[in-house]
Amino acid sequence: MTTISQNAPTSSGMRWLRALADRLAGRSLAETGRQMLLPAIGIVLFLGFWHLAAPQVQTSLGAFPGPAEVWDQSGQLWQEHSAQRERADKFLAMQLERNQRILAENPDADVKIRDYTGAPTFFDQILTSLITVLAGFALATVIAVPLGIIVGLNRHFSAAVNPLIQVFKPVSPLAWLPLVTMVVSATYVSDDPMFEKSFLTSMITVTLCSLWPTLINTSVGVSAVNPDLLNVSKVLRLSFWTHVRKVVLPSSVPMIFTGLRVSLGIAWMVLIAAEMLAQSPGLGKFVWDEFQNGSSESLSRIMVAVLAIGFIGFLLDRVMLVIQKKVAWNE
C-alpha cells in the first residue's frame, strides 16, 4: 500500500510532464500558435478599422465612438461604481453606528437597517440582467424538457401539440411583452410581493421566447433513441420512469443540450429588448436612458454596453458548452 501511495504522485507528475512535453512539440506548439494568433490578428483589424471609421461618421451627438474613447468611458463607468459603493458603504456604517447610539441609551429600541436608495451602476445593471436571464432560461428548462420528453415517446401527443409549437415559436417578445405586462399587473398583487413587478416580466418573457428550442431538440433526441435500446428497455419491462432515466435521458443529453445553447442565447437577445422596451432594471435599460440621455458621452457608453453584452453572451456560451462537455459523456 506504501508502495502505492508513493507511485500515485509519481505517475501523476509525469503524466503532467508528458502532457507538457506534448504541448511543446513542434506541430502542437504550431497548431496552438495557430489558435492564438488568428483570433488576435482579427481582432487587431477590426480595432484598426473601428479606429479609422468611427471618425467618418457623424451623428447628432457628434463623432461615433473609437475604441479609445470607449475604453475611456469603460473606466469612467468602473469609477462611477467604485464612488457609489463607497457612497452605500458609508450610508450603512452611519446606520450601524446610530443604532449601536440607539441601542447604548434603550437596549430594548426597535433598530433597524434601511437599503441604500442610490441609482444602480452599469455593473449593478450586468448583475440584474445576468440573475433575470438565468431566471428565465431556468423556468424555461423546467418547462421543455419534460415536455419534450413526452412529445418525443409519444407520437400522437407530438401530433396534438406540434402545430402549437410552429404558430408560438416565431412569435417575436415585442409581440408578448404587452400581454405579459398586463396579466402580471393584473393577477401579482401583493401588498409585500417577493418579487418586483418588471424582474417577472421581463423573466416571463424570457421564458416564453427561449423555451422552443430546447423543447424541440428534446423531443428529437428522445425520438431518436436506437431502437435497440427501446427492444432491450421492453424485454425488460422497465418501468416508465426508469426507461426515462436509464435509457432515453442517457441517449437525449447531446440534443438536449445543444437545445440549451440556443436557448440561452435566445435568452439573452430577448432580454435585452425586454428590458429596453418594458424600461426594466438592466442592461437594456440602460441603453434605453443612456439614447434618451443625449449627451455627448451617450454613445460611448453605450457601445461599451454592447461589448458588455456581446462578451457575456460569448462566456454564457462557454460555460453551457463546458457543462455539456462534462455532462454528455459521448461528446
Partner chain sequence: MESTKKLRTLAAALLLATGLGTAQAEIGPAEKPDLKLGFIKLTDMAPLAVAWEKGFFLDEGLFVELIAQANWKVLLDGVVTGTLDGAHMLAGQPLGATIGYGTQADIITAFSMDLNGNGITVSNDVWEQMSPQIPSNTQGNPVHPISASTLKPLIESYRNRGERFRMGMVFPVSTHNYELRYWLAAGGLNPGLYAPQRGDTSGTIDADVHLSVTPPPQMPATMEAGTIQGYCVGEPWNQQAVFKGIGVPVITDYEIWPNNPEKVFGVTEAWAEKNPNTHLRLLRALIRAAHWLDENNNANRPEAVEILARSSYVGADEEVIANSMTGTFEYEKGDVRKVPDFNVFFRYYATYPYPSDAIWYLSQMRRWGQIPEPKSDDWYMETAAKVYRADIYKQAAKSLIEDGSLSAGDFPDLDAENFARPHQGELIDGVAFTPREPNAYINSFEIGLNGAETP
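Okay, that was the form predicted on its own. Show me the form predicted together with the partner chain next.
Left out here are the partners and the other molecules; the chain alone remains.
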C-alpha cells in the first residue's frame, strides 16, 4: 500500500539528538564529533556573550543578570521548594494527627485532608503549567482532528467552515481571555467544583488558540489522499468508517502530526501569556509576580523561568516527535 507522506521538517536540534543516537549506535566517531561540536560551540559562544553583555545593561533593578547569577538563583529556587515541601509534609502530618484525634472522640466526624495552602514554589508552578498545557492541548486535539477529517473529506463542509477558521486562527490569547474568564465564571458554578476556575480558563484559552494548526493540517492531509486510493476504496465499497480508518488516516498521519507539533508549541506559548494576564497559577504567574516584586533578585528569577519555559517547550516538541515516529509507520 502506497501512501503520500510528508516529511516532518528536520530541525538542527533534532540532528543533534540524532547525532547522539548515531554515536550510541557506533557510527563514525569523527562524523558525530563534528555534529556535537558545532552546537556546543554555539552554546558556549552564547553564554560568553551573555556573560559579557549582561553587566552593560543597567536597569532600575540593577545590572541584567548574567549566567552565574541565574545559576545561583535556580539553586535558590530549588532550596525554597525543598523548604516549602518540608513545611507541607509537616502540615499533612499534623492534619492526620488532628483527624485521628477527632475520629477517636467522635467516629462519625467528617474529617478531611487539605492541601497545603502555602504559596506554590517555582517547581509547583512548572507542574501546574504542564498539566494545564497538556489538558488544553488534548482538548484541542480531540476537537481539531475529527473536525479536520470532516473538513478534508467534504468539499462543501470545507467551504462553509473555512472562513471561520481563517478569522479565528489569528486571534491572540489575550483577546480570548477576558471572554473565556467571564463565560467560565458565569457558567461553571458549583459548590464543590472538580476543577479550579482558573485552570479551566487557562485550559480553554490554550485550546482556542492551539487547535487551528492541527485542524488545518489534518484537513490538508485528508484532502491530499492519493486519488488512486480513493478509487480503490470506492471499488471495494468500503464503509465510511473503514474508509476513514484504513485509507484516509494512514495517509494523513504525518500531516496530522506536523499540525500537532505546531499546535503544542503554540499551546505552550499561549499558556504562559494567559497565566500572566489572568493570574492563574503557573509559570506565567511566577514571571509576573517576580516582575511585580521588583526585588534585586527578580530579574535573575525571571531569567530562570525564561530558560525553563524554553527548555520545556523544546522537550515537549521532542516528545511529540518521538510519538510521531512511533505512529507514522509509513515513514
